[in-house]
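First, one chain by itself in structure tokens, the form predicted alone.
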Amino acid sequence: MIIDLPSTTTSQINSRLVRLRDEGGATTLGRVLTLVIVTEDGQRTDAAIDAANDASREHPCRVIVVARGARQAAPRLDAQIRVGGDAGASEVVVLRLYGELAKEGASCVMPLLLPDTPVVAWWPFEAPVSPSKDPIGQLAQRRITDAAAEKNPIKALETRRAHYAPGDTDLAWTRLTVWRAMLAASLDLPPYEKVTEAEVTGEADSPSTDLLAAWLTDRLKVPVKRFKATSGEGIVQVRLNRPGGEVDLHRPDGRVGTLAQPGQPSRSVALQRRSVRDCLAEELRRLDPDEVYAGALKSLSKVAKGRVPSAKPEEAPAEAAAEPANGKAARKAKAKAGS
């Protein structure tokens, strides 16, 4: 069920809500949460909605969202409650602030809190450079961003490490849940030598290869690079090297892995890129600060930036080398035309 209340106030919004839950019985007892989205309206909105509603089915909770509007419009509040088979397993309320009011979010959001539950803020696409000084972040014991969903990826993710406060974290570091189980199950198998240094390859601009590669200097001591990767989707490759051999995980298509180390037949391991579904229900299991994490975001500063090594000249085949110069351009624009 859909509820339209425009141009409303959120003691309009509250007596519905009690209405509602006399009517249809007393729901609200059994939320753990309070879940406040933070968008600009226009912003994939429903789509966020969507991913707190699957979650919701692991963490009944209220969901409020705050969907910023046009700062020279009038003041108004629209507000959209969503319950039933609209909302999963929680109750949904959307309010679209306009005008003077669309700064006013933590003030409207307040009379909506249910009473002695958590509250988590997440902010699925541009999150405040401090979500712990934002007037919304304040209210919540957590704080959930996504740096892979900003314009500059890379700089929100140091931005995040510039500005952590213990309570936030990010999907970025969620997402390497499985990269980190991995590789730390793969250690614990024979021959148990000590790691020396350790290479990780992603896309440039994935926030969680940078996770990765900081959470591995943070956690074994050892050097760590990163490298750019030419082909795949976000992380690529991880290397552990060790006297006796290397650990190396690698994901190509974004789906499947394989997992080769020494003394060992190669694997093939489940490594599919994780929903934001997934990830957000992961975070909503805790509500107590990510120390992990903390220390992987101080260790950013500590990690290598390396470059794809490049073949050596005496690996180049005989006849690329005899090459007429004119061939090889030939070559380079027919290459360019289909990419």
The other form holds:
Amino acid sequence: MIIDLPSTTTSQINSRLVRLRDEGGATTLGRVLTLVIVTEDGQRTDAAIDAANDASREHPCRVIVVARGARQAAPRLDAQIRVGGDAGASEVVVLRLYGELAKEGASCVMPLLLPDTPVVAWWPFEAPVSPSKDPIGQLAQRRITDAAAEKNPIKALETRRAHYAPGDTDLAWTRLTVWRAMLAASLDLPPYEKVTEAEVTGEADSPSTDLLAAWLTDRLKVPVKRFKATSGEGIVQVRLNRPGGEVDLHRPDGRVGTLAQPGQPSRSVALQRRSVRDCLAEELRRLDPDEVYAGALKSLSKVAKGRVPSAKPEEAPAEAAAEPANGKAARKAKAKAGS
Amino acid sequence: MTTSAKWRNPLRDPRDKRMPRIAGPSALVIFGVTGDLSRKKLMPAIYDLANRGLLPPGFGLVGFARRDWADQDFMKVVHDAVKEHARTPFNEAVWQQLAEGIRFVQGTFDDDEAFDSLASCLAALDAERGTGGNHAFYLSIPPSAFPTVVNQLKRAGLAQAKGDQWRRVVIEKPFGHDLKSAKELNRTVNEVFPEESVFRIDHYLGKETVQNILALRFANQLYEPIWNSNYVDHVQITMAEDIGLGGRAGYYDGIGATRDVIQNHLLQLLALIAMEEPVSFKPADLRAEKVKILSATRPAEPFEETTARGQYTGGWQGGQKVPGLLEEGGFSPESKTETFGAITCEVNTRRWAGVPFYLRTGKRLGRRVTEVAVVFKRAPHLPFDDTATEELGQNALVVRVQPDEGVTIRFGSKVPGNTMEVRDVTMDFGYGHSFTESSPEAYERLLLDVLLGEPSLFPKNDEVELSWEILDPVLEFWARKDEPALEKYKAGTWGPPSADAMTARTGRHWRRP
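Take the protein just shown as the form predicted alone and give its structure as the form predicted in complex with its partner chain.
Now the full complex is given, and it begins with the chain already shown.
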């Protein structure tokens, strides 16, 4: 059900929400959080709402969309309430703010927050320079940004580092979880040796690749090189060098990866790129500050950028495919020579 | 080189709560792979785990059955089962990765050759897929076949792990049919697999709502002060099913509802509701408390008044004509098997002295529901007119285990109007409203725990034996005295009259769930 409330106020919205609950049963009971989506009014707004609705199947919430419209118009608040089939397991309130009001989103959001439950703010596209100082950001315990969706992703990540406050998080980090889990699991197996150096290869403008490299530097305390990939999407390859042989996780096509490590046959790993709704659902699962992310951000500057894409990442998988038996030994020898 | 015990993985950090627990390299062998459970629950659960990225990259799944299948045929069966029953959407890339590790071994349980080829199949998986010699054996087979299979596993050298490897065996209920047979079964299994590598599946314990009982009780301040005999009047634990027993005669005839359900599911629920706070949530500490509470639990006597049993007759249920038990195929027309069983337990601890725990289960009851209801005493003094509180019942806290998982609190509230009138209302917490529609299936959680070697959700042999010690006196009494009589009840009702009589004798009554 979609209810339009043109040129309205938040108290009218609130009383409409209460009436809807009375009429439609307990639709708003049991919500665990309020998710505030901040975006410019436009076509992309609906894509963000859809992602939030999907995520709400895991975390029923009240979604407040702050869509900032034309600044030159007369100040006005148009609202739209979506419940039931149009809103997943959530209830969505879209606030379209025009004129001077466009800058005063926080004042419109405040009366609509659910009592005594966490508030999460999400900027699906362009985010403020310092989310924690933004008026809406200040209402929220947790502030989600998405560096990859900004015009200059690498620069956006740099801004995140400069303005990090506990409670900040970025979907570029969320997209890494599967990679990080796979790499951590690979180090659970013998040989139990220290990693001596690591290399991460990915698209030039992939902030996740940068973050992965930074996380590895932070955790492993070794030099990590970041290379630009000539082909592939997002993160393409990670190699962890150890005296006893290297761990090599390679995803050439953005879908299926190959994991090779000493003492284990090389295996394919499903590593499909994660959708925004998946990432958002993961973000909403944790509402406490992510200290590991903070650590990774801090280490961004320690990552050495490789100018030329390394020859090795291209070569190694081809070799493995051609000669699975000898490939491992050959790589092992090379790793030894390198260390 | 460091050893596994000393190795600290630098990429793991307890603060890193996003990082999922992925099972280590391993293979799962399912015996009885053609059964319903395997198709509807196990295979979909394995796929769902893979889809959530929780299985190791080189996971192996081996089916063992009599059918004359090739790997491809088995793969097709798994594929269809996954497509039909999996919780998460079908993803071709995930399936391909999983399918690479699917194998099938054909044979019967007494066939030495078949187990030898199972051994070589697993050895091949270790080499090709890197399953690392870590094997879990899921025995989805009748208990009578356990001795044969575990001994075959031993003979083929599959039960013995070398070095860092592990071997685990997963078994399902029934864990025997009385104390003696349970001990025998435990002995048989333990002769080959040490107790720490035996995982007894009680799928109820994998349910989020059941685990939530621990959170509800031990994470909140609100309930603990009233969680004792000062405030609690009695506790009702119900597991009702609306289905009959058509087609299950072979398993059920002679076993009955009490052995089938009360011994495992209901007594485990009782333990979770009644136990003291564990020192920590480590498996050993949790188990210590469960064992303690089960060893303090006794069936209340006299049994002819505190227990009830019944058998359903045909009739109309939910718009369908259904047969009675005696008309169901496979059951003897003189069958004395009970399809409804109810017992009263007393828990002899300071916390619970004098609080009866009523446990009931049955087939073809009013509807499918499992719940635990903690019913509180009436307020000692009501400063209202008698007429004001006529409609006020006892306060109750109900944990709804399934379906519609959640918690309900029932309390009195003023009826709007100009007179003071108090009536029962309920306050609902729905898991599906506050959390996920897509919470993992019980089997997903349990299978992952088996692969991770995390035993807290699996009852151990002493818990099983203690449950039989509670139940055996009732079963013996029923067999010896034939009292209370095995009464008939109509399909679609809430059991025989003796069930109501057993609570009515102390002025209580069953909740209608």
